[in-house]
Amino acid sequence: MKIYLNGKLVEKNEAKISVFDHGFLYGDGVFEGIRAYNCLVFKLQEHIERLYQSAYSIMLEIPLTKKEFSQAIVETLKANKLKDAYIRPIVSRGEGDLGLDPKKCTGKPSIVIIADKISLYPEKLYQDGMEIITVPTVRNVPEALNPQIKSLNYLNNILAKIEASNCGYQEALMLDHLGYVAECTGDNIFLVEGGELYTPPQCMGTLRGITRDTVLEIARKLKIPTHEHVLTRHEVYNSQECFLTGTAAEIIPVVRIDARKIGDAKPGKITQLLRSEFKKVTKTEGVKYTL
């Protein structure tokens, strides 16, 4: 496996930084996840531009345009001869010493390009649909710490998996400090009633998603209503469908939700359109490469 390091495209076992870096002592950088499908890299543009944003605002500067960032994921696909990948891009602090302040961070920012295969839940849970729960751990109020910033502190999700983990399932629905429905640990969640679409709004704690985002537009364009609408779990419960979207994830049905069925406990027929239009946007949106 060839990992792409500051410039350089290395093999695994050599893709180091240093134990000073900021990344790796306090989170203090930021990331992404994006796909490719058969030689192509699903919204690499979108991608790109939530990075270079999620890094603006904890004034971190990428030493590399947009354009010669987009360049390094294709060759990291390249060299590891990929046509189907998940890609993790990242950008820490870079080096610095064992205090907080940012600024004694005197070398250039670290840039790890990762390219794998990944296969977040098995595909028996895309058929007969997932079973989730509400774990205790809030999520992050943007006050503190944004969920819009996808950065390396990712403790508060991690935390709600372990809930999760503990108690026997894959995914958990984490609720705002308010109570209402924020989102899952690494997914955004929507639901379906009375045939329209159903999901929280970015500002109530939740990543604007990449893939949330095309949901929306697949709905809008096959006419669905959608909704950007807070929720509670009163909500979440009594609705018809459920399901959960992210980069990793695509889109997978929710079929309970602590202990009570979602609809008749079965991927429901909004869900299975949508999956079925996803699978057709990722062969015709984002950037072409070739091996």
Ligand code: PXG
Given for the second form:
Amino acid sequence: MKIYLNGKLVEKNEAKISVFDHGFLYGDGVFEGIRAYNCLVFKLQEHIERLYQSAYSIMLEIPLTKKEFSQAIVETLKANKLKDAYIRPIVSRGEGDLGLDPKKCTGKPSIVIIADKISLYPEKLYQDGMEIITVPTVRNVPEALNPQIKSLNYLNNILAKIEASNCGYQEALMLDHLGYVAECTGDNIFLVEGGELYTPPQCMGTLRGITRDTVLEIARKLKIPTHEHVLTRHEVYNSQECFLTGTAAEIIPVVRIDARKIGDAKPGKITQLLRSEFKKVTKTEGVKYTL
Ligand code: PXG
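Can I get the form predicted together with the named molecule as well, since the one above is the form predicted on its own?
All chains and molecules follow, beginning with the one already shown.
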């Protein structure tokens, strides 16, 4: 496996970063998760935009243009001969000293791109739907660490994941500090009520997911009314369908939340329709590359 590391493609065992890198010391950096389907990088521009926006917000200057970064991603895919892949670009503050101050990071930011295969959940879960629970850890408040920033500090989500996992569940529903539904640890949440689609607005402690935006786009094309609306667990429990969206998980049905059945506890019709339309979009749209 070849890893992109600061402008070079190196073997996995040579892809090493200093223990003084502030990404390692403090989670001071940003990342993305991107997928390629059959030699098409899905929503590459959107992911690059979000990466640069996250970096801008934390005042981290990426020493590559957006075009160069996109090319580096494609080069990494080619070097690994991957038609289908999960791509993880990471930019960290770089090497500094044992203090928080990013100004002491004298070197350049570290840039890493890993391209590999991923299948987050077994196929059976997509067929049967998953069961999730609400966890005590609430999503970061935007005033402290805005969930729009895809930073290397993912402890908020990891704590939620641990809490769900300790109770025997694979995913956690996270609320915001006011108790409204925010998102899951690595996915946005949608529900269907009266044939219409609802998801929390991006300002409510959620990451503006690119899969979320794609699903909203598909739904509008299918003339399914969409709402970006504040939601409570009550609305979620009483919805007819529920599903999660994310680059890694794609679209996964949720059939039970906090022991309440959602609809008839089977993946719903609109969820299945959106899933099949999403598959079509990923097969036809994206930045093409040849191996
Ligand atoms: N919310 C959060 C908190 C995320 O981290 C999403 C929503 C979905 O966004 P996209 O743009 O991918 O539709 C994410 C996605 C994982 C994993 O293992 C997921 C993400 C990052 C790292 C790992 O599921 N981000």
